[in-house]
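The chain below stands alone and is given as structure tokens, in the form predicted on its own.
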Amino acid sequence: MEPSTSRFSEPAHDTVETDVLIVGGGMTGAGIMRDLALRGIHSTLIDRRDLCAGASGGNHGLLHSGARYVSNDRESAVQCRRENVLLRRLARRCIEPTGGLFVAIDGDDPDFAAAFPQWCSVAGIACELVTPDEARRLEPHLSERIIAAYRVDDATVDPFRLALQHVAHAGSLTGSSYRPHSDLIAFDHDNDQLTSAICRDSRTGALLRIRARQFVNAGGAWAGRIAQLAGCPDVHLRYSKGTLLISHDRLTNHVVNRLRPPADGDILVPGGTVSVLGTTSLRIDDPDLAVPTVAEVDRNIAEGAMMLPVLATTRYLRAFSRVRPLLPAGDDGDDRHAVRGFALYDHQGDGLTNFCTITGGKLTTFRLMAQQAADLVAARLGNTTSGRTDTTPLPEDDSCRWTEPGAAPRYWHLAGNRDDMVLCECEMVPQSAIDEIVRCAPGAEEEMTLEAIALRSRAGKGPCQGSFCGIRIASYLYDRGHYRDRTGLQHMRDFFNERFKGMRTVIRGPQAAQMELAEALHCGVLGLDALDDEDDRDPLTQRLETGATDD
């Protein structure tokens, strides 16, 4: 590669060093993160949002049993079976072990349902028939019409918990750094190396170089523009959009898989107090543009519901929808059918000695993904130090804890403190919860986003979807000190658009009244929805910049 630096002419505020940037917060540079930090090597990772804001922190949150690709991914199923197991024993905490269950209904294909069990045992995967009343035994919700059924080791993970106790154990082992809302714009390159990497910080403009010895990319569906901005082009990638539903209620304690091929909303995932519905796939051409649509979330719900009828009249609080990142295969067919394995690039061959790309993979396999990285990287800086992910628990950290359901309200209640007031009501998340996200959670900053600070806890995640939680949160962090100006009430606004992305395509029944009272609450009392508008500021508005106060 010739000598040259990045065409960026702007010169940046600060600069900073490590000897490894990840570029990408997913659970697969979280990963990296943890395990260059047991080899002893300092790493920064930085995201242009914040950590699981792609496909990790947008999917079912299925730890896979490896039993859906054992019909035409035999590769891919046994890396979710092996995975599978090390997570449940490192990361306990994080895994709820379920169980799942395959059912084939009336009208679907038999010799497929026949030939699971072969599949499953020829991948190693533990597989048992049980009988449709059985099944029916286990989850009362199941159709009338079920003709086959297998139980198999299907658990779920909270990928927000894991990737925050990654970040965590990193910077306690290293002194490793994350930076949220760092956007990569360039890179700044010597003969075969990178040298420094050029971000913004996406909500000040402030710029940012940092500098390293060794370079990963962990983009997920954006590693190609990674790669070009290196000079790399040959990272190519299909965008596969799927879109999912979370339930009111939690409607199942089993994974509940259709058994047969991959198809729209054939699996139901229980996580906490919800279930998430899903999945749709349609190829985009654009990342950036995956929205949910009616139109998707009627096909979710019709074929859901032929395996579970309740989904036809349950509640839905939002849709959602994020990219799978896959591997480009020989045909341009249906990508249900593409592997679901991962690439490591190391760019040698685009004269790079200091570059490298892992990406495609799934939430599952993120471990490995993270190993194989993470083994190429220290090999390129000399360190010896075997990979230890695979034997090492992952320590819990108070500041990461929140996340779990259910946890918010047990600790309120242990502490017995009468003075900590529930900020929100549907998750009985408490100021002291606030307290700490903000004082020391990964990814803490001097005014932490309400968005982020739902992230890392259960706010927002309700019934209400925040529309009275972000307002109590937002005045609290006023009160405290935290926000003094106008950027706090453009933070609640923010946060309020992000819910109602997810919650404009499920407008229906209790969910349409809720949206009416939300829109009561946020425009007509507080008069967000003109809020860009300097020339007709409301009172609440103006008091804050004035910085009056009642007497």
Ligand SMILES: Cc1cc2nc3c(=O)[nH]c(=O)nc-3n(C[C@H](O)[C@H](O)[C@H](O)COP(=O)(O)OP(=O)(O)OC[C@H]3O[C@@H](n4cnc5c(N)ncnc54)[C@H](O)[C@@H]3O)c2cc1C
The other form holds:
Amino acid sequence: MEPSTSRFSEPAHDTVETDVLIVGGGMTGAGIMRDLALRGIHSTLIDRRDLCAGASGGNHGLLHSGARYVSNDRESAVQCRRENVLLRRLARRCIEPTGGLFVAIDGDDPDFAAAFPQWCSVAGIACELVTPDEARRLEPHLSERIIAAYRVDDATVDPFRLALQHVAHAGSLTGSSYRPHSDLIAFDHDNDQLTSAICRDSRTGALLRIRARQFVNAGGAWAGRIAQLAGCPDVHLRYSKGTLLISHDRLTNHVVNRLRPPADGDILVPGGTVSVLGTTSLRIDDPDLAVPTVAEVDRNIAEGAMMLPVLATTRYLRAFSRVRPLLPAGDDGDDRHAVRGFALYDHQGDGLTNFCTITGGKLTTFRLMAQQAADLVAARLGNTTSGRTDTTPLPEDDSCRWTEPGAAPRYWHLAGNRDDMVLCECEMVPQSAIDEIVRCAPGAEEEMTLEAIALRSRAGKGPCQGSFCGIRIASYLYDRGHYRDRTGLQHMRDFFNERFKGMRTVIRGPQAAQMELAEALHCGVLGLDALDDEDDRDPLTQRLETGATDD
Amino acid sequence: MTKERRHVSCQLAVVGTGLAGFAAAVFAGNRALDTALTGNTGALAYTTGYLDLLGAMDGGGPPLDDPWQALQTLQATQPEHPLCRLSPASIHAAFTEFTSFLGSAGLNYSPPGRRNETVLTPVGTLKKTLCVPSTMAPGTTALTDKKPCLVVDFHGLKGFSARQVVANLGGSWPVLSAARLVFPGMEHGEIYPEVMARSLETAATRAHLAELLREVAGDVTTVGLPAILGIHRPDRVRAELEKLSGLRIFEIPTMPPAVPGIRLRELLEQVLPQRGTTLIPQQKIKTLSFEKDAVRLDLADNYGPIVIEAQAVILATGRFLSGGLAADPNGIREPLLDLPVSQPGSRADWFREGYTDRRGHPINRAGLSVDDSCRPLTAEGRPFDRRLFCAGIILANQDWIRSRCGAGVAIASAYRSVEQVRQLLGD
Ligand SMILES: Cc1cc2nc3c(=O)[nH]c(=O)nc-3n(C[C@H](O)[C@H](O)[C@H](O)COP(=O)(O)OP(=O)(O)OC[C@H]3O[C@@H](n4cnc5c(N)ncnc54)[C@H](O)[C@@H]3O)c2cc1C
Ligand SMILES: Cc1cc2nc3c(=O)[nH]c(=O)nc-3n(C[C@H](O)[C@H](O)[C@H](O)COP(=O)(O)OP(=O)(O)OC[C@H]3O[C@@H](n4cnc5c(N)ncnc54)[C@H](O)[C@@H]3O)c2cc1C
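Return the form predicted in complex with the named molecule of this protein as a structure block, the form predicted on its own having already been given.
Expanding to the full complex; the earlier chain stays at the top.
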């Protein structure tokens, strides 16, 4: 390993120190942060965008019982089963124990359906036979064409709430901190050690040096690239894009899985007031280029409608795509791959003693992944405390409560303050919720973007997808002096652009009307499509703006 | 209870009560055409009150100061654009006729000028438009002169923030300040522009508000308020408030649906029947059939079925928002007559990747193709029926949102259609 002299050695930028730097604010990174904090270790978590910007914020939200994997990956099945039981007990408020159904329909392989209970039993997974009639009584939207059905212990999980609670808990234990929009771009080395990481603020471009004793790469699909930056060429990932759809209504109360080998459009997961349908799987070359297409949307709908015909006609709010990192296939004799499904690289073979990478796996197994990474980090720090995430319940932090569907309206009705006006009318998010998020939610900061606020609440998640509440929340933030110049307009535009990415492929029927109204407001009336023109034409405004961001 | 079928017989039936439908009824009335107007409550309540002709070139580009010259460019580059179906002189005449009508009915507008006006939006950005309600016009003057000015908002009025307007305009209008008042009699909870506007039609509220404004204004003599100065006769409400407070007062539109749109709708619904139009409001035409002697329109209201028989029809049913077009998963349809809709090749092409992409979305250019007389065409390119005309934003080959030409397309195509109807019926 050649001792590299960093291109960023000039002392121009700020420096912060921590015991452990964790790169990647997905569920794995957040899990490691809390696991370390429970061992008394201080860490800093960074994400180039924000919490759950990667797969953790764009998945099905299914806390697997394990039944999904019984036919082809027993080890993952068993892991899921264990984690499912643990998390239900320890992270109760983030999980809804919905139960799941596996259903085969006329034309599906009957041998697969017949073998299913046996496979489950080998993996220790509870599985109860139900008649097709009984299944339809449980879930009236199920197709008439069901030929077999089983009930399992699937559950659903709110990853945003889960991640926020993890970060909040770690902060309260050891003062560990979280930094959004910090893009890791380089490491400094000293022989067999990384000494610091250089991050670029993806909003301002400012550089920051973070010194640490240990470095953890929890970069999900980007883990290969991050490892490369540390000079470790051996994290080979391939990328599978999955596309999911969110329906306007909650169509079932159980998770509904198709009883056949995993394929497109075969799971419908309830989540709060909506349902999530998916997924597709498409090999792509660049994890940054994962956007849903109309073809994937149509494919999910066509497949899903075989189980639940209502899926053909229901209204969809949005579609989104995220990337699963695929590990090198099979057991290649490399003992770092001893655990299938996810992989922990200690990078000892690359000549580094304070860097590790954890990637792959599932949301359901994040705790286990975090624990294994934290075990390694703690040992390297000489900390002998053992992990406690399998016994310590996750506490509730008030500032994280706004992600829960129904929390805001409940709070608002209880508080009964008429002057605390509702800003997001679909999800009933009041002014006081916005105040609390801006003040103290994990990652709260000056000039917080509308996207960051939406991530920490239900704002913009309802039928209007933020088209109207985005305007109202921005006005409110101006009122509160949070915005003092045209930054608020840019944030509004960026927020609408971001929300649109999810709506673009599902706009049809009534959504076309809503989109027309939204565009008439945002572009026709407010001129958000021409902000740059207006700024160009008015040099005075520009000068004032740059002046304002300088201090 | 048996409900009797009622018959209306007229020369012209206008379908749609958006700006295009109302404008068509106004033009037809002025030409003594016997006219029936039907429509659901439409997008009219959404407008800011500004009547735009052309604020930007189609496909992006800077805001336009001279829309008339831009029309000439449009003639050369996009002859299919609905604004190119008639001469700039006719468009000018159409705007003059429409705004004069509104003025004579008690809602004053600035007449169409040679250049666009620069006006304020609800968030303190600027916008180009042709005709400005008189209640808002002093804002444009104050902006041009950079007069010291106070913007006032109200406790409980969501979505209109004086601090936001000031923060965003501050760069180009430095002597601007913000203040918040409690609206007389509305101390707590959420309050709504329409309710405030109706309240300001009473003298007591005006007197009270004038006093509050005087107190808060200090040395400043010009005050901007959200658009709440009455539903009917807003010019009078403004004049009295100015007299009582000794201040120059102007309105800034609030987020639609809002008072300026409600004003237009209520005024037109009241005045058109007085001037001879048969108005059948709040109803949708169910079927439209072209018979030998007449065009027959079927609809129903609370009292039972209605049949309208007309010699000509203007279809002004708007786009998706108003139901004039339907976005089916396999293609865009015109639901009333199933007229062919000019549209992108597939659903995957409806929208660009970037929402605020300056070029606009292809779906916005979808719509009905017409000939020079504004008659919708069949797939073979022939007029669907010589008695059928079409007006407003349902027309293809325009993107009113991005080129800020909503009222322009509506008023111009309504004018053109009515002219053509008159010619047809005169034959
Ligand atoms: C479509 C789909 C559906 C799924 N459904 C389920 C399901 O129902 N149940 C289940 O259990 N699992 C599911 N999964 C898997 C699950 O979502 C992932 O395994 C899990 O979220 C991975 O979490 P992570 O923290 O490891 O990675 P991620 O959540 O991807 O986090 C990586 C983070 O690293 C950040 N990052 C990248 N590069 C940098 C850099 N240079 N500097 C700073 N930060 C950086 C990214 O912004 C990102 O936030 C699904 C996955 C997909 C794609
Ligand atoms: C949010 C917003 C802000 C706007 N701001 C401005 C602005 O500042 N300046 C500007 O110039 N323009 C503005 N406009 C645009 C302006 O309102 C439109 O350009 C104009 O209303 C278009 O008129 P239209 O009559 O063609 O269509 P619409 O206004 O959509 O009207 C169509 C009408 O047809 C009716 N209809 C549909 N189907 C049937 C049926 N089967 N039977 C009977 N009736 C039917 C509908 O009910 C509706 O009344 C704005 C529009 C919106 C949405």
